[in-house]
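In structure tokens, the next block holds one chain alone, the form predicted alone.
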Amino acid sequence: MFAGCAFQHEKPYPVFAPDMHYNPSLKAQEGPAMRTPPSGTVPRGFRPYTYPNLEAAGKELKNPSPRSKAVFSQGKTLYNSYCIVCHGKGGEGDGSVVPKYPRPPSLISEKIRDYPDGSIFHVITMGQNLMPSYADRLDPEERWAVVHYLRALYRSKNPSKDDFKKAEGYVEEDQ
């Protein structure tokens, strides 16, 4: 009565579709999993940066970015969270990784003062020596707002006869 459980096939069963039942497995991002973009394809929200070096993005770069009270906050937001690491909170190069890498520059020199905005920006986006890039990080906005925050960083150390007549009370004094 249950001898039909006991039967064995001598044969395998037949596979009708092969490729779907022996299919090598892909790893994502490698291999033949991989496919090559059509040529002139761009992906989405992709800006191209054309600028090669330091000197032509200070020339042909400016801020698009109001001076306002709004991203100014925003650069000291994005400073604080990206830069004050290395950079340090008044932008003097002593930031709390300093004793274990070298000391970065100062963002509040003379030389990052001659700087024209579009350089700093450049050096946000590319990567200077062991300053790495923040383009994956910052998006142009964010990065043209933390310019904004460095010139008002530099300022609040070096202040100008200009930056103290415009103070509430000021009043000059003869010499």
Given for the second form:
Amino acid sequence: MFAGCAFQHEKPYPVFAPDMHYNPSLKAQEGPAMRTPPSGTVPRGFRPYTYPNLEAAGKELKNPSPRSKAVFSQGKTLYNSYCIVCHGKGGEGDGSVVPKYPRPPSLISEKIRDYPDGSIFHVITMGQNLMPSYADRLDPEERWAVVHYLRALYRSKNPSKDDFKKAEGYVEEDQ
Ligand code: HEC
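Please supply the corresponding structure for the form predicted together with heme C (HEC) (the preceding block corresponds to the form predicted alone).
All chains and molecules follow, beginning with the one already shown.
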């Protein structure tokens, strides 16, 4: 049903131009409200995003993408194209635009760990304060892939026992 728009894996990732994102003079016009088309003008194939806040999105939205190698690697490519300049390679808020641009919060925090996938999807879709919306740059499938990648980033810094067990040579320790 979404053939032709939802699965454009081959499209080239645009070169990131930081000035487009954090020019403060653009902020007033860039709020999510301005992006909502008036009713009756929704283009074909465009599904309006209707979740009012990240709590609602977190409760109702489920990540439809599998946790497959392909999805993680897509998420990594997208993260490294769109998010890394502010959030940093490991998600710690130490991107290259900092400190010229205010340091964003860590994405490998317990707060984000405890967000449902839908809440993270909501922030990427709508933006949040200084964080721009990515709704027009990443299609939903791409946003979900980035969410999966953020989970992987978190686990890479906070490996679970299971992650260790998968590693070769792991020896169970008494706690
Ligand atoms: C231009 C810099 C910039 C870029 C690029 C950017 N962010 Fe952000 N992000 C921020 C800032 C600043 C905040 C803090 C917003 C606030 O004060 O609420 C933030 C907040 C967030 C949060 C919520 C963190 C929290 O603790 O509330 C998430 C999740 C997030 N960003 C994910 C992403 C992802 C994923 C991308 C790439 C698709 C991305 N960001 C791209 C600047 C950026």
